[in-house]
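First, one chain by itself in structure tokens, the form predicted on its own.
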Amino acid sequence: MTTISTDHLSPVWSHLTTIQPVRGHGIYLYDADGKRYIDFTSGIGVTNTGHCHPHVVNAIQEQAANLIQGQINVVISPSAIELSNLLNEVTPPHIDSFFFSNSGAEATEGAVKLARAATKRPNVIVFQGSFHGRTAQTMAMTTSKTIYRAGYQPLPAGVFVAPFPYSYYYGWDGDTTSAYCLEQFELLLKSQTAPFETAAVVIEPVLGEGGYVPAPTRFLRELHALCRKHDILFIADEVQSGFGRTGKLFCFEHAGITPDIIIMAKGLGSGMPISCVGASHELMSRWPVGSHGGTYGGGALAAAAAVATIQVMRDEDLPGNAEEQGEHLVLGLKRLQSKFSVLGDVRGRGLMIGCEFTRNGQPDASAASAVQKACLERHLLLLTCGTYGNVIRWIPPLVVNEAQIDEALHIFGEALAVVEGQSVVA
């Protein structure tokens, strides 16, 4: 395989692979030689219209042709305008004031600070599992792994952790999980912060690194009428269920709920860097002019992808096909799972499925980790998410099909047995 040395990357980067891509087209990449590869990560749930969708390629090429940056404290590219006026259609109607940014963590964060200004409240609230981002404040709100903070104490004060209607790992029913995790909720408002001194909950509607964990409708509807109740600001942090991910534009819509605030990142820009915290204008009318920005955030370039991207999902149906081929790997993957026992738990909405390993009760890391390999080894490139590292993810392209979902689930099943010493029975 030809490869060119890594020597001078920061070893700072976990790396899945060191495969080099020099080419991608839909759910695949290509190497130098030829050799192909079934990328069902999505570079971590990013690559939503596939890989180089031709609409969003050609708006890139005609948008750097004309103006790459335009810098929005100085002047407002074109493309920046266009995409806030499409997502104020694609957004619930009080939704209609949009600020730009670059990665989900920087969008957390002024998300974070937008509330607290407009609130004049000090604290927020995020759920066991929860990660939101690297930097120092969204560090202070993660909780899904100690990698992501041990060593970078103390962190920005004020976070209070809640417990997540994570169904699994209780042992319990989903509404069993859901009055557990709400009573315990409200318990924090009377213990650790106070209604008036708490501006916003942070919530993932699945979570991401933590396990791909839907929150039930039930759990999502009542935390949001509790924090309508004390006056407290709904944060839907959408970075990675976003964006047809779950079945539609948005997976807080499958509750039928409407944020105060949504943070969107990742799919968003098909690859692009942009990120977005989206808000009423009358919320972020509260935000002081100045207090917050940035050098990149709604730069032409970005915001011309993100433009080509929601046209995509919209004349394609993204969401709608996400729906559907979510049914038939679940299906395809629950049919695996009365196979192999080591495969404790599939769960997920749309194209956001998590596959829980567990043996005699307790997670398995290590045969998650060993499904993965032999994945890899058969061109399938898989992520494990989890506190324990003992969940696969699928996140493939939204644009895949049946008969591609089917090849996954053959390979999938191959390494299942190849672990477990078993034959072939995908």
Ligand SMILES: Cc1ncc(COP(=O)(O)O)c(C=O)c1O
The other form holds:
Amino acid sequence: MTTISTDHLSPVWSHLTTIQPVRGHGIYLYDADGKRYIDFTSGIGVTNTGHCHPHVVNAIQEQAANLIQGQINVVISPSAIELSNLLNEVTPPHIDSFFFSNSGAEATEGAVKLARAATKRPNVIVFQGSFHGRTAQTMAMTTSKTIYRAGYQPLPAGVFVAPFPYSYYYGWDGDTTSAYCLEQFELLLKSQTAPFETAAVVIEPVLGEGGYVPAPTRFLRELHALCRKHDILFIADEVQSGFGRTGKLFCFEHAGITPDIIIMAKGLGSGMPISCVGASHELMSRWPVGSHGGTYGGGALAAAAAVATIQVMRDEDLPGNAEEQGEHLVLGLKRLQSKFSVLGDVRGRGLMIGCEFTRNGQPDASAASAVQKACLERHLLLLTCGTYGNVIRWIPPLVVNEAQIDEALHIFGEALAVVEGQSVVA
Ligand SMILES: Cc1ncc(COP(=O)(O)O)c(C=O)c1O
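Same protein, different state: after the form predicted on its own, show the form predicted in complex with this ligand.
Entire complex below, previous chain first.
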């Protein structure tokens, strides 16, 4: 295997593999020896248009040849303006003002600053198992695993954690779980953070790093109504669930609700670092000028990549393909679930699907990681997630087709058979 020494890369990064790809195309990565890997991680939910989509590559090349930065406090690049106009078209009508930054954590920090500045209230409510990033503010909002927080206390105050409607964890149906979690949310408002001091709730419509758990529609609607009742801003963290991933451009659309603030990143730039806070102009106008910003946000190159990404999403109906292929993938996974008892739960929306591994009703992280490893040996890259590390997440590029999903399912079936010590192959 042709590899280059990694001695001078910081050891703080965890690595799923030691693969050193030199090329990416669609759902595939290739190393220097031409070995092909099926990338069903999408670079953690980033390459929704596939690796190196020609339209995105052309846009980047053209923009790079003309203007790379165009610092937004100094000048305003046409591609940043074009991106804001395009986002205005594809987001709900009242979301008509957009702030750009570089990462999901940065956009989350921005959204919380905006909510605090606009409401003059200090606190935010997040949900158990959420992942919002690794900066100080977002660490304080992240409860998916202690690894993201341990050793960094004290973290910023004013963050309160409500239970997430994780039906499989509670062992209840969606309605019972929703009712319990809404009751706990109201209890939090009575006992820990009063509405008049609560600026916003921040929720992932599908819990990502916390285990790929879609929030039931009933829960999102009633939570949204409670926010309205108490003038608390509803912030949707669509960093992972956005840009077509769940079968709609944004996941909150499934519930028919409209957030006050949308946090976007990952799939927005097809791999170029760009994130965004979207809100109404009225709300954004309450954010004191100059109190937030950054050197690179709204730079011309990343904005051009994002414009091209949204065009591809629309022209190729990638949300539609995510819905169609997601249904096919879930059917295949459910077939495997009927053969392998270790697959406790198969759930998701579109192409954001989680397989939770359990044995005797308990999380089985070792089975999830053994299956992940056996898939990797067969050149299928899959990530795990979940507080207990026992969920395999299916998050392929949204350009994936049925034959490619079938190939991945076949590998997954083989891996399950090997790990379970069975000879059955799906
Ligand atoms: C839902 C969600 N929010 C925020 C983030 C943080 O994004 P970033 O890693 O770009 O800072 C992530 C990253 O995985 C995420 O999944």
